[in-house]
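So this first bit is one chain, no partners, the form predicted alone, shown in structure tokens.
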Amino acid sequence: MRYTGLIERYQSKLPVTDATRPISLGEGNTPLIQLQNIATMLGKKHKIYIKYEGLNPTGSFKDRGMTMAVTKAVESGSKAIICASTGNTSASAAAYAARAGIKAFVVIPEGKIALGKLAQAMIHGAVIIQIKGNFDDGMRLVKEVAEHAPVSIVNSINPFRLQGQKTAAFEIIEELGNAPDYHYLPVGNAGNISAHWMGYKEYHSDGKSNHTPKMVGYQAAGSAPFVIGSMVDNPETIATAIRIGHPQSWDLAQKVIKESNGWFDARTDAQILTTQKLLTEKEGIFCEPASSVSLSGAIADIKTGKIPQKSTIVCTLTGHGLKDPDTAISQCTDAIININPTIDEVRDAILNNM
């Protein structure tokens, strides 16, 4: 049958009725990726795997959670959706939005929105409101406008965000038979570790499963709350997406860790560059660098014993690379090789590089 996304694939485990219209862009139905060059330099005593979210419709994991917030949205009657982003949100609104035909209001910080994503969210017709502030100062004056004009919020706070995007861990039992040993994920606003969670703890009691994994939130130092134990006013990470200094997903995260047995830790903005590079160049699995934090951590786990040998990880890659081509080419060194168009140039152009 042909995939029509994941309200309908998953309609008895979501909170729809036959009735419900869903406003669906085929997202979902992501690859989940065995890592082989990463793997054996790691010494194979791991089974690793990328589920590459970068591959829904606009590019991240955002649209799982879209799916159910903007449909839900219209199916209130809601005419406007409003959001707080650092880039993916935004992008996912403004597109769900153009598929419901409604209006999409995003707010964003200025300066702190990677090109890519700001892109998709003007070309999708959002109306944008940038502010002199970050993620946080945004989600506080989206938060408190909802409560003078008739929009709906789709951030994470909208409870049916996380409905959808629990979908992932569904698909990740489905594909490998059972939950992974360890999964990883990036931790920005920390709703989709919480989602996550919540899929696997159903797919168990459904007996799909025989166990549920350890979930692991990866922050970036710059911006590591749940690391250090406390909110971080004034946030600063090259992985955009992650930039968030004041969860609103807290609570929740914090339930997640102590339940599942995971843990909380942080990694460079260096460590971050070069695990993105390392897997497009050993992989050719290319995503933003909020995404290369799950597989950076794992990496790191693994070298230090944390990670049992012969276990099942799974790393979420939230984001594609063409999300921040800026920051993606600003880490190829190699010069481009400028020749004249013969043949005696470029057959040197490939002998000479070799």
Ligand code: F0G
The other form holds:
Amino acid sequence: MRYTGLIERYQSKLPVTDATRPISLGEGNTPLIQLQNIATMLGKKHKIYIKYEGLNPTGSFKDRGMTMAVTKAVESGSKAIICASTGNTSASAAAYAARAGIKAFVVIPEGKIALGKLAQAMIHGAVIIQIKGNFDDGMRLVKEVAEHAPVSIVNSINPFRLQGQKTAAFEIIEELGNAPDYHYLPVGNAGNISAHWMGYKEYHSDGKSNHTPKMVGYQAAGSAPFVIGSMVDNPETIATAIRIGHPQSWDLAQKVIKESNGWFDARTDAQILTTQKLLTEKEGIFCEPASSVSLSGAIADIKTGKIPQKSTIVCTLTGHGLKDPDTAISQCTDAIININPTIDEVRDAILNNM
Ligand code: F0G
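Moving on from the form predicted alone, kindly provide the form predicted in complex with the named molecule as a structure.
Whole complex next, starting from this chain.
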């Protein structure tokens, strides 16, 4: 059967009716890839799976929430949407607004969004409002302006966003035949970890799994309010997607960790980049820096013995590596060999690098 997006796939689990006209780009249904080489390096004591959300239509998990948010905005007669964003939400909002034939306004922090995401927002025709401030400033402004202008907010404070995003948990349970023991996610606003927990709980009460996972949220060390236990005013990290000091889903996420017996922790920028490179070189999977913090955390917890042997672990990779080419290229300074176009020089380039 042709796959036509997650609203049609999970209609009975979502706040839609037969009259709802889904605005879809075929989001969801992303691969769950079992790690091989990295698992071997770690002693093969666990089953580690990657939920590769970078393979959504605009290259991040945001599309799961955006299909719902834009569908409901259009259904309620809205002609424009707005969001604050560290990049991926703006790319997704821009694409789904284009599909719906409505206007997207995106508020982004100047100089702090990855090139691919900016390109997406621009090419889809969003109105880009760049501020001399960070995501948290943008979010505050968006909430305020939505009270004075005819625009629907499509940040994850829009409850339809989390409804769409919870479907990732459904897919994982369907594929594994049960919930994993642990689910690791990168955390910024903490909407996605909250959405996953909602999905796991719903499928558990539907009898589709016999347990729920421990939810584990990882942040970047310079931007880790959940780890510190209070808001951070000047968050900093190379993982610009999660450069957030005042998370919008603070209470929800605290509840998730408590109910699921999980935890929050953080990784440094250097550790984040090391894991990003490890994934590309050892498994052929390219994710953006913010995404690799989930696996980076899982590897750290496996090494300290925090995770019992034989556990099933899912790590979400939230966004595609192509989103942030600058950071990728800056890590690969020796990768290019420059030669003259002769057979001798090509042969030497191969033989010297076998
Ligand atoms: N990973 C990526 C690649 C993201 O873009 C984000 C959030 C997160 C993780 C964190 O998810 O906020 O639900 O905890 N990006 C938002 C944006 C803030 O504007 O694109 P969260």
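Throughout, rigid core stands for the largest set of C-alpha atoms superposing within 1.5 Å between the two forms. These figures come from a predicted structure and were not determined experimentally. Positions refer to the first chain, counted from 1.
Superposition of the core reveals a Cα shift of less than 2 Å for Ala19 between the two forms.
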